[in-house]
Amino acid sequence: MILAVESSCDDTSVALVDMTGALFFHRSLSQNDLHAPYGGVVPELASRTHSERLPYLVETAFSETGLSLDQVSAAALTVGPGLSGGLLAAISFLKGLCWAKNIPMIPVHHIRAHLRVAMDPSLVIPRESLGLVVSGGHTHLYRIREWPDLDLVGQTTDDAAGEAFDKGAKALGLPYPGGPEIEKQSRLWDGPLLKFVRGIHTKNPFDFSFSGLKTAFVGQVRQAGGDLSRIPQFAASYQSAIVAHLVSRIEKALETFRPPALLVGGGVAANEHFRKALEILCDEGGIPLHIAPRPLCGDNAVMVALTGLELFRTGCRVNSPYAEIRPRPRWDED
């Protein structure tokens, strides 16, 4: 078995995988309501938190199972890029647990992890794929030379995606965390959109900008004087820009790159709004489109769980419980 940890921001999960990628358990922790007063995530509230309920969720993957440690042949893991509270809690609790059996511990890289989610871990990521992490974190567009190495083609120069969504639904006086909300808001409006910025510029034409749509935004709601009624016209018509702008920069790495695939991971990519649009974009070029499950869009243990596997079938990166695994919140794709 593969016991498999996510921590690298404010979800607890836990995963418990076969050899042969089976799933016998899995469950998320939320702390959006820890959060939600902030307004965002508090990284302090956050690590702590993961300590507290670490060790209750792998008692109760055990106790669920029926399953033993003794028949864990490693610890996968996130130790980046995230924050490092919450990486080295999860560093801290594995290594105590797996000094007692002398079980390795696999160290994940969050970035590659959305991306194996992505696609069926039963196949192979072809060479020169395309790979974009679109969360509250991450819009990082990579190419894939051959997996896992991962070269970097465009990223937010701003805002990540995931928190223009969530500035955009505060100013709407709208809960954290803010995607959904905006998305269930949209579904209420079928009427005109509003107009943003439009033909948001870069110096790399790969990269995405948030600021300015998210500038435009907040002052059209506030010229509207707190008008409640049209909260679902402003969430649909901001909805509608982030998607359009997420997409007119894909459009141009697929016309570049022309890859024989497309993944697609993060919170975002949970988005009925942009999922459809993607599908629409690669349908129109002839791409294959790999996205996430709605369920493990988010930061989940499952995909920590296959790409773990996937480095242990291999012997890649394997460490021993003793080695030094340390926290790499700004983790470079190397």
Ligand code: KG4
Given for the second form:
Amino acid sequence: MILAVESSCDDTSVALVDMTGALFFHRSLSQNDLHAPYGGVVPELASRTHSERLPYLVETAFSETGLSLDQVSAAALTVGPGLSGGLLAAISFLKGLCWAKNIPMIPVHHIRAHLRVAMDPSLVIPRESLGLVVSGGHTHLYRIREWPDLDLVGQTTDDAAGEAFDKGAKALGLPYPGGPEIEKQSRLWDGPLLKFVRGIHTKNPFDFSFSGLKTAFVGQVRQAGGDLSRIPQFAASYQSAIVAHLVSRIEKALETFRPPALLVGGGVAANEHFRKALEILCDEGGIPLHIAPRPLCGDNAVMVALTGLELFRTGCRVNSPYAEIRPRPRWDED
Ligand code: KG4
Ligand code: ZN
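What would the structure be for the form predicted together with the ligand, rather than the form predicted on its own?
After this comes the whole thing, all chains and molecules, with the earlier chain placed first.
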């Protein structure tokens, strides 16, 4: 078995898979309710909570499945990029556990894990595919030269797409995280949509930018003066504008690179409007689209387990004294 842990942001998640990738256990504990009063993730609160919940979740994984640590061949864990306190909580806990039981560890790159579950793990990710990760912390577009090597071709120049959803939701008085709330409200509206900004300019044609859109949106919401009946229209218009911007940049990248596949993951990839827009775009362009299944779009330990399993098969594992296992909050820059 591979035991896997994810703790890079505000979800504590544990999974157990066997050597064929079959899932035996998966449980995530969200910290949304803890961070909601602050309108975003508070890193210190997140790391303390991971530290409290992780031993309990791992214990539960074994007690519910009847499996034991003796059956674990390796422990995979996210070591970055992410919030250092949360990464350290899982690293410290697993180092102790693995040292005691002489279990090797597999350090997993969070972004690669999001992309790995976008495509069926039994398939090889084709060279030169494009990969997009859209979450609360990332809006990053990569060329996958040869899996798992990623070349960044575009990224947000300000807020991430999920952050834009969260800030917009806050302006409408909706709870955190805002993306699912905006999506829910949007379903209540099928009338005309509001326009917010005419064009979004970035130097790099594959970069994204959401702050102008968000400022224009917040301005119009204020002008509406708290008219609650308008929330669905505002939400649907904002969602549509964010998705249109994402799609415009992806379209440009597809035309330029003509990739053999487009892989999409991250919390925002759960958005139905976005998924449909991507399907239409890829259909028209004749490019195979692979989006993570909705339950695996946000942070989860299954993606860590499957990425870890792939690494394990290639011989990647770290034995005692685990010096290589350290938090890498900015993995791509260190
Ligand atoms: O990947 P994720 O769980 O965590 C990281 O940020 O790494 O992504 C969370 C983000 C939040 O900003 C949340 O508002 C957004 O993903 N999100 C959505 C949806 N579900 C989650 N945004 C739009 N529509 C959704 N259905
Ligand atoms: Zn993530």
